[in-house]
Structure formats: structure tokens, C-alpha cells
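Just the one chain here, the form predicted on its own, laid out as C-alpha cells.
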Amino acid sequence: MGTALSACGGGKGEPTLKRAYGETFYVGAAVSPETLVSDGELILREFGGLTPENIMKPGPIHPVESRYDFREADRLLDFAEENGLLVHGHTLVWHNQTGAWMFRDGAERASSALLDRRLEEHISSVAGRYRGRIAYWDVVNEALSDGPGFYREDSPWYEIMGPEYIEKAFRYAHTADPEARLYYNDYNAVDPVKREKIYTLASELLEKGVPLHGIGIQGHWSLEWPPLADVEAAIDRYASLGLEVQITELDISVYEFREREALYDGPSRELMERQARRYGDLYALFARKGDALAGVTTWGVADDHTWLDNFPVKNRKNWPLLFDGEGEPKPAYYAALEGAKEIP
């Protein structure tokens, strides 16, 4: 990584995210084929790991049963290896962004046996192709309910195979790549109710000898939510099982989730200062919890490309990341660096 950093600028000794935290946990960013080009120098200067934002999800990489599209994933792996960056694969199994064909048998719904065969074949093909080249995999994504139930029962995976698909996915992934660290990844993972569901699922999988190595806490948070105490409690709870923990999808929206009508003209100084305090508090916590954390990844590189520009409100500009639309450091970036002072 030192060679790549020198090649792209970043003077020797200049503080960067990966210099500040790299010996405690890796600092990553979710990237697209476009941002690998537009933000390549920034990525190499600041980050030690990459997560594919969309290109390795089941739909894009396996659009129809008879065809895979590995072109962009191959380019990402080549870029990472040429520059000494680790890769966190995302994601092998998800109810969303998966081709409808996966769950169909002609005009009928696929049987459990057929879907099981497709599950194994998909994981074997994708994880097997990159065997030994991907450090971490989000094996199963968002399988638990936010409501009163336990599992996400409207997932076609659950509807056809029942909860067994989760265990099978991890076993298939381990067979495909025994060296990769395998994660369950979910949002609202710091909410106390959902936290306990994830804890229970992880406990049950571990009791069965399932190769689960870590929990991914999606950090799609805001200026006000969640309470810092809930983040700390979740990290501690998952780590108590002997599992690694990662913050896998960190961004700090300037809007609260339920603010559907709010609209700011731009990233005002007051908003950016509040965001900086939030990032500073979070990174200070991450520094203190470094023994439990394997990585912290922002969901994007800079504010010019963020999924929050279209979620939960379409075409509403958001500014959730550490770098602005020109790739320049924001107050939040410097606050995140300051957090490293809390590393024990």
C-alpha cells in the first residue's frame, strides 16, 4: 500500500485515514466502476479496502441463469491487487437486486430443491472464481425482520426454502473459498430489538458449527440517529460471541430518515459542522473499540456519487460522506482523523 500511496500523492507522513487507523482496522470505501476512475487517486491515498457497491450483487453479476457478467468485478479485483487493497465482497445472497429468474421455474415458482441447487451454483461460481482473492464476504444480507417477526418472511428465499437458506449459504461460501471471512450483514443492526435478533441468529448458526466469522453493521445513519450508546452496545454484543464486527456501509445523511419533505439548498456550514461532530464521535468510538472491529467502510467515496441522492427521496441531493463533490476533505474528514487519538 505504501507504494500505491506514494504514486498518487499523499506526502510521507501526511495524515490519511488509512495511516491513522490502518494498524487498528482497515478503512474502506464502496466503489463503482465510475468512481474507480474518477476518484482513483483519492481512493489510493485514503483507503485500504474496497467494497463493490453494486457490481457483485446477484442481479448484476448473474443476470440470467445461463450467464454471468464478471467483467466489472474482474476489473475491481485487478485494481485492488495492483494497489495492495483488500476487497470485501458484497453480496452473495439478498432478496433484493436478484434476478426474478432465480425464484422461477418457467411460469411456476421454483421448488425448494431447485432454488437450493441454484443457491449453491451461484455461490460456488462467484465466490469460487475469486477464491483466495477476497478477504471478506457479505454472505447473507438483510434476512431478518424489522417488525414483530424474526425472519424477513416476504423474502423469496425464505418463502421457498425457509430459514435453512441462511445456513446453507454460509456452508456453500466456505466450501467455495475456505480462506474468506464470512459475514452476516444488516441495517438497523444497532437498534436494540433487531440487535437481539441478529445476536440470536448468530448464536444459533455458531451452535450448529456454521462458518460465520463476523457481523456487518450497516451504518446508514443520520445527524441524530442512532444514539452512540446503541452503536457501542451492538459492537459489544456481537463481539461477545467471539465474532469480528465491521461497520460496512457508513454514511451520515443530513436528513433524518422520516424527513421526506425537507430540502436544503446546499451543504450549509451549520450542517457540515453537525455532520463533523457526528463523524468525530463515531470514529472516536470505533478507535476505542478497535479490538472488536475489523473494518470501517464508507458507502461511497465522495459526495458526487451517493445512493442517498435517490433514497428515500428521489433526486434530493445529500452530502453524507467525508469528501465533497470535488473530492476535497470536508470538516467531517478532519473530525474522523481526530478520532484516531482515542486508539488505546
Ligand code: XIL
Contents of the next structure:
Amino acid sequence: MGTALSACGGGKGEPTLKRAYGETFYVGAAVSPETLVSDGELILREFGGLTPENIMKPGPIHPVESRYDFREADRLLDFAEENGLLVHGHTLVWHNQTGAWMFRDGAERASSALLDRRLEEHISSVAGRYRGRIAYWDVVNEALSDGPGFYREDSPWYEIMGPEYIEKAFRYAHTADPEARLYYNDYNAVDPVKREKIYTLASELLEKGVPLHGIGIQGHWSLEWPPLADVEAAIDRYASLGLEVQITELDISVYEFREREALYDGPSRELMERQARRYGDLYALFARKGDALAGVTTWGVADDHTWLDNFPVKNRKNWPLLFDGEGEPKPAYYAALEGAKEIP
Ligand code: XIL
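Please show me the structure of the same protein in the form predicted together with the ligand, now that we have looked at it in the form predicted on its own.
Let's see the whole complex now, leading with the same chain.
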């Protein structure tokens, strides 16, 4: 990516995301091993924290029962420490991107006792290895239902262990790294119905003395959805439990969810201006909510690397981030910076 980066922005006194918001909440970006290299300069200029997009997930870091692969995670931690960035670990427990072996015992399904032992072993190995070096951990990701039920019942964790896997995961994580701030992370977390499920889960965990410190609102949003009022209400609702809140995976798709028609040829000026207004409104809200927010992380750095090119529709190019494919600031970036004026 652009060698011109150092020339554009961030010079002495010029605003950057980190300078504008750093005292209010940390500004993070999800990174891959490749973007950490290709966007390194841009990351150091604008961001104060990193979330590994994939490499700390159970599948990549623990591909088979007898072997961990910590190489990429070690590199990320070293990069973060050399450069004074904090790290948001993602994620210890999820129903996706987890080796199939985790839930098997030979030809059979693993028993609840076996899966519990593996849960503890996995968490103590991963969170234990990086003890004291990870500021935040997403301990459990996406455990609640978007439908009428409460829990995500088709998760193998739930099927085998029942809902207890959630509190156990938090307890194991706290033992492994007593200083890390432990999060429950989910999407649709500002939808009023799912919000109340997350609120209920969090209150029950706190009631039981489970070490839960924060709620991650993923923030995979679009130009039209969700309403700002829902974002604000969710932040307030979680904060009312005395929990920290973070926007953990922000990106603003230029499409509505499964839209297939009206594919855009490119990021037209008009489209990028619309996106900028949306980002501006959101960051102004985040600025006003600074007391409740510990961090705001975008799910990627620049538009040349985004999971939304293939989700939820394959091969549908998207432009959801604050920097363009060349690493240049988009209108959305300047709008996000403007939002800082709302910091009380
Ligand atoms: C996504 C990654 O961005 C992709 O590269 C990967 O193929 C699938 O997972 N919610 C989460 C993230 O918590 O871990 C997901 O990341 C996006 C949705």
C-alpha cells in the first residue's frame, strides 16, 4: 500500500483518529498478518489498538488437540508491544472457526465432561500464554439466538455442555489472565430484542459473580441500519450494569444485508458521501458516549481487505471502512474525525 502515506496526514499537530479520540476511548482496527505489514505505517499513525481478525480464533490457534500454532499471534503481540498498541484478543470460545476435533471423541460426540476439560485447557493455554499482555479478551462470541429462543441452541458448545459453558469460559479466562478485561461479544447487539437477551445474560452472570467486565457490540452495520437511537439505547443499557462497552467490529456496508441487485461498479462520490454522513453521525454519538465506551474498533483498516467482499454474498465488492484501497482517507474518515467535536 501507498508509500505516500507518511506524506498525507498525521504530521505534527495534524489530527488523526488516535489523537482525536485517544483520551476518550481507544481506536482499534482488526488486522491480518498481511495488513499488519502492508498497512503498518497507517496503523501506527491512526490506531491505538489491534484485534487479530482470525489468528487467535480457536481453529487457527489450536488446529488439532495436541498442537497449538502461536506463531502469528506471537508476531502480532510483539508488533503491538514494540509500538505501544493495546491488543483486544478475539476470541476464546465461538461456534465458528473451531476445529471439528474439539467436539469429537473418536467417532462419537465428545461428552460434556471431556468438552469442559478441553475448554479449560484451551483457555488456560491461550489466555495463559499471553497473560498480562492482552488488555481485552472476547471470551465468548455470539452465544445468543437471533430467533425466538434465548441461547444459540445449534452451537456445539450449547448442545454438549448446555449454557454453563459460558460462565465456565469466563472463570477459566480470569484464572488464566486475572488482569485482562473480559468481554461478551455479539452482533445485532443493538437490536432491542437481542439487546435484552444480552442484558439478561450479563445480569445473570454478574449476579453469580462471574468475571464479566464488558460487552462488545460488533457493529456490522449499513448505510440505513440500525437507527442511531438503538445504538445509543444499547450502549446505555449495558453501561447501566456497570459494564464497559466497546464497538468491536465496526464496518458500514454500502449494501443492505443480502441485497444482490443494484451492485455498485465502484465507490462513487455520492455513495461515499452518504457513508461519510453515517460514519459522522456514529462517531459523534460515540464521542458523546465516551464515558461508557472503552474502545471503537473497525473490522479492518482499508477497503482493499474486508470480509464484506464475501459476506453475506460472495464476490460482492464492498467499501465499508475509513480508508480506501490505497490507504488514503475517505470522506468517512474526515466525518469520523469531525465527530470528536462532540466530546464533552
Ligand atoms: C470474520 C473474518 O473477518 C473473516 O476473515 C473470516 O473468514 C470469518 O470471520 N463476527 C466476528 C468475526 O466475531 O470473528 C468475524 O470475522 C466477523 C463476524
